[in-house]
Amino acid sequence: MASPIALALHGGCGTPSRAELSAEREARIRAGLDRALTAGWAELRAGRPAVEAVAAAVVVLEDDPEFNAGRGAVFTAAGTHELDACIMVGTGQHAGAVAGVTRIRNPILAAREVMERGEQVLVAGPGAERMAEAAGLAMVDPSYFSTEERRQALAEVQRLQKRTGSMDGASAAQRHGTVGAVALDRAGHLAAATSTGGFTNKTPGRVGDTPIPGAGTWADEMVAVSMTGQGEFMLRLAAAKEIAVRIAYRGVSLGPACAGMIRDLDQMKCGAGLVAVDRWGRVALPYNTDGMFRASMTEAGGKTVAIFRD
């Protein structure tokens, strides 16, 4: 019997505020989380696998510069890009990440090469590059991945460390964002795939939790998962494999095992978010933010697309 198909993705936990989201930027980001769904939903229609839903998914939110991932990645301490991603199928957790890139168009499709590769899991920097270009991926100069309202952010969150000695007072929307998304396809098997530029301001160097696997991004036959927050949170804690030991060992079905982690990170003092779909194709997209930029869809439940807690 065929298994119901299921999709879900995230932009990010990292949202403005109601108050500073204008009419016309949230039609815009609302379009582009519609785009990657679409994206996705017809690999899944298609009757193809997961990973290849959750690659389409996160190529189209890599391109959209509203997003931290790609075009529009936030900017590091001494204004560069470094980009992150991971993709990972549930069948045999077979995974590939890179980390620190700079020139790679999608760092998704780069992480996908490194995965069917199978030699390593994680390649960084110019060594990923390098294979990224071998292999006749997009490359693209550093400064294709910049826009104005990234640099803007980056100069704000500067006076701020300068004049309090920390970014603590910066908001979720200035410091970070990710997206990821994770799948559901006809033969039951699962697929996650998380991509960022890491948070502004951050240490040249810095890696987070996307591109770890069970950290930012999970998959095995009984769950996906894709997160978003503060990566050091989630590598501390091993969050997207947490969620998948809770259902496995503990009997937790999805919605609780999701709920009880962002509740763990909560504690911690960590704004986070994930999206996750189980081997039964229910959804759970949690976060404990003012908003999360968020769309799903399934056969049984039909499409969301949403940011704020509507």
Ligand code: ASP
The other form holds:
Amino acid sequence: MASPIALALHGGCGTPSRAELSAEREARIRAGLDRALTAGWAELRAGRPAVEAVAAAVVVLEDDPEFNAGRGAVFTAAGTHELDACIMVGTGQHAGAVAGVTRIRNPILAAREVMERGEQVLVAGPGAERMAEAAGLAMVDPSYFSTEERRQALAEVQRLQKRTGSMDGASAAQRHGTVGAVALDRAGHLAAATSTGGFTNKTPGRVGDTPIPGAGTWADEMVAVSMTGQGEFMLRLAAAKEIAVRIAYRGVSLGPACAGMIRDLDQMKCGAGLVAVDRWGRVALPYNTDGMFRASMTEAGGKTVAIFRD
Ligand code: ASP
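Since the structure above is the form predicted on its own, I would like to see how the form predicted in complex with this ligand looks, so please show that one next.
Shown next: the complete complex, the earlier chain at its head.
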């Protein structure tokens, strides 16, 4: 019997507060989320695999300068961009990822290329770029990723750090963000994809949770998860896989398993969010920050596009 189809995506939990978000920017962000949802849903509706749906949705968000992935990525402490991405297919547990790449227009497509080659899982830096170029993926000058807003965020965060010795006073919107998508296809297969610029002012060479299967991205036969928030915590908890483990061994369902992980991260004082879908097509989009850019579509529940709690 054909499976229900479902798609959920996020544009990160590093949102401005409601008061800081102008009506124009909110409209642009909602339109971007909507475009990504439409692109992913079209794949699922046409009966194509979940992995195509999550890749299509993430490419739209990478190309959108409003989100911290691809164009619009944050700057490192050295004023450069280093991008991380991972894609996973639940059935057969396939994964591909790239880390610290600087010239690949859509890192998620390079992650998919790594997965399709099938021999390696995570390729970093110039080696990943040479592979992407050889595969015919679009390459760009690193300045393609830069936006004025992210440049200002770097300057402000660095000023703050000089004055106070820490980045703690910076807003979530100045610091971070990520994009991700999870999907269930007609054949009952799950997939997850996540892509990020990481953190404003991160040390060059720093790799977060996003490209690490089990930390920021996970898919198996039961659930697919894409995380956002300060990746060091997700790495320490193997957070995305931990959600799958709790579903498999504690017998909890998707909603409580995801909410429990967000509670655990909250206790560690980590602002975090995630999107997840299970094999029955249920979706969860919890977070503990002011907001999370997010959208979902299911056959039973219809469409949602949201930023804050309402
Ligand atoms: N998880 C991302 C990282 O640590 C950042 C984020 O999602 O806000 O690289």
